[in-house]
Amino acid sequence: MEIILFKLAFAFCLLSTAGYLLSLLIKKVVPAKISTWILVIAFGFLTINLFLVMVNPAGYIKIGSREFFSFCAWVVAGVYLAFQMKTKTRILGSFISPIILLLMIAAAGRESGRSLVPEDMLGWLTLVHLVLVVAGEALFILASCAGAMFIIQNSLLKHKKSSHMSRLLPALHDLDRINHLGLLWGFPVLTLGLFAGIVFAGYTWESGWPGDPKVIWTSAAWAAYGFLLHQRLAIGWKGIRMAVISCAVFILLLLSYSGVRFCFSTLHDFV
């Protein structure tokens, strides 16, 4: 049953992504609206799948490699759909849905069943750490995608290209608002997640963890996003400046994650 639900969620994610990209190609919003509902169905299947897989008869949470990436896709989809209820910027899904699909592809290529987290690290605090960090990063993904779309829309309007594409994309103030809300909510959520990890590491590893490459780069990304939020709230940065810097910081985060994952020895090598 779990495999069937995962395959259904994957298939609907694929259909949703195709629909969003078709919306950009033909410059019509109707396919994007349909794709949003397809993504809702995929989210539903994925929700049931995660519930059945992660809560086993023994009564404890099981976090496997496939489940972890499925959970990442589930959070990103959930955050985007929640924003859809407020902003109606459906065409933003053309940037978000490929990320969700990539996470689902990563999940499909991973092993299911075997615990992702080592036995000595299992516990509720580990679960809180993973859930909050993934949720915070999902909000940053949304903020960065809104920033990328802001750059495109601003360029079209700046060069006075009043085309079907510029009318199709969301208004600049809507994209700027999403960028703002993504940072405003993502930073405290990520902060709580990192704090939970620090508390757990302090009790479990005792020493050595502050110099772990994963901890250093994650802390640097956290500081960068904190700087962005400060500049937005205290200095009043907004618009194209925030959009460009948000995208740059997100790219830096992706590069740092890839570099740490493949180039350094880390205590977090299970993620």
The other form holds:
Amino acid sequence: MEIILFKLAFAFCLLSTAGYLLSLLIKKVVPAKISTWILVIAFGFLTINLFLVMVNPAGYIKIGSREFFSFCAWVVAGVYLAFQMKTKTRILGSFISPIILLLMIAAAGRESGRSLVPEDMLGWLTLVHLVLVVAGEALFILASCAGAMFIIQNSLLKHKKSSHMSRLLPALHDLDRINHLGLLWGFPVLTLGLFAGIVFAGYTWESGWPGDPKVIWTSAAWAAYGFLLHQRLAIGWKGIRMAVISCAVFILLLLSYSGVRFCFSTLHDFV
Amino acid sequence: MIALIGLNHKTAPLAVREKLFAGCQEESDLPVRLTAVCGIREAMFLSTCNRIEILTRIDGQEETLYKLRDFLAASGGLTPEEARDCLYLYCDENAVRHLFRVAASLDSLVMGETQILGQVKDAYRRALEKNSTGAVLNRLLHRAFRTAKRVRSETAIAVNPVSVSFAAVTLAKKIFGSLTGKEVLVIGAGEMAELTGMHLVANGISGIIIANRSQAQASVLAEKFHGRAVSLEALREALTEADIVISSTGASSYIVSADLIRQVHHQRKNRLLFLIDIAVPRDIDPQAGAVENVYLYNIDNLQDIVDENMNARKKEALKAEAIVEEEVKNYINWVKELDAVPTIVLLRNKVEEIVRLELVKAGSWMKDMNETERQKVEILINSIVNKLLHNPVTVLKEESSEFKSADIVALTRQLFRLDE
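Given the form predicted alone above, what does the protein look like in the form predicted in complex with its partner chain?
All chains and molecules follow, beginning with the one already shown.
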């Protein structure tokens, strides 16, 4: 049952991404609107899928890479759809949906079924850590996507290019607000998630974990976004500067995470 | 026959349009008087600042067309020469095409403007109130509205602004999204700045500050917009508050320097700033546009956008013309079907189909009957149906030679839902 739901969610994600990219290609907002509803359906299937994983008859939560990555996709999609209700900037999906699709591809990859979290480590603290860290990073992804769109729109307006693309992209002020909200909500959520992880590691792993590459990079992400939020709230950074730095930090973190995954051994690798 | 007579901004000078407009405005019952003219069955009168037109269904006699022209000329007090030179007359397919193009704003002074459709709808509403339209014009007008709607939704003819002030407002929305709660600073009290300010006020900005060398002139404009007037010396404070700045003074050097913008930008906490410089020579240092989060557009930039949009509209107009042609063809096909013979055939086919379906349904309880009984039932049904159809068909045949047959045919098609 779970596998059918996962496949349906995957198919709808694929369809939604195609729709969003088509919208960007033909520079019309209608495919983006339809794609938003397709993503809502995918989100629905994924929700049921994850619910069934949670209440499985075995009585414990099995977190394999499929569950983990589909959970990440679910959070990113959920955060994006919640933003949609508030901002109505559907074209943002053209930037977010490929990320959701990538997470779904990772979930469907050949490693699927591998247990990421050993059973003895499962507990409410691990779950809180996982949920909050993923949700926090999803909000950062959203903030960075809004930043990328800001850079494009800013360039079109500065160079006086009244193109279809400019009409399709949301207003600068709206994009800046999405970036602001992404950071404002993402930072405390990630902080709480990290805190839960630290408490858990302190009890379970006792030593060695502060030097773990994944912990170091996540702390770096936390510090980088904390710096951005500070500059925005206290110094008053806005607009293009925030957009550029958000994107730069996001790219840097993406590269770093990939590096950690492929080049270092980490305590977070539960083979 | 459908006939359309009138004049517009392309065929008549303003003086003639004014004269005809004034003459026709006094006549509130014009459609009724028109239908009273011998040979005119239905009529609608359209009057806007750029066109005055009468749309009618007439009996097809050439004499009626002359009467129609004389009627319009007399209503507006036009001389015979003016009537000959300025009035245009379209019949049947050309009249339909012209009406569809007018409703779709392809014949407007500013192509793609949206006001004309509302004006045609108003004219139709007035005609309906006076009961001066019938089946043919009703259908024609609904088709015209449908055409206009298709042109609006299937082409981008009305998407891009084609005036400098509208282009400025559109850009402001591209920067700020909603303009609600935004503050506008107008430097100088020029006509263009006033017009742009007016558009911005209409789009919901919260406050307007007028800065001018002459405080008295600034106060007059500020009062008009319910804003406040400041002197040019207080420009720095005003720039700190403003989100949008429109400048159009006659000054020979820059009023707003790039340094000033850099200085106030920190005080403004890096908020987005939209500068519109419509003065010649320019009021705002072009270097100000290089400052972070500042967007500077001068009159040439805005005019380029307008020109680009106008060209885009012309391209879209080609698509719109294709839609108009398609709708004209559909309408003409419908009119042709208003001949009595196809309607009679359709009516008979529909009734025969009903009889056939009912006999199939009755098959279950008729299965006990023998062949002879079954044939008798069918003969009885056909006989009843033929008797019921006899009178409508006879009337349709008799009236087909008459001018008013279109009404009866249209009514029959509506009563029996033959167009579905």
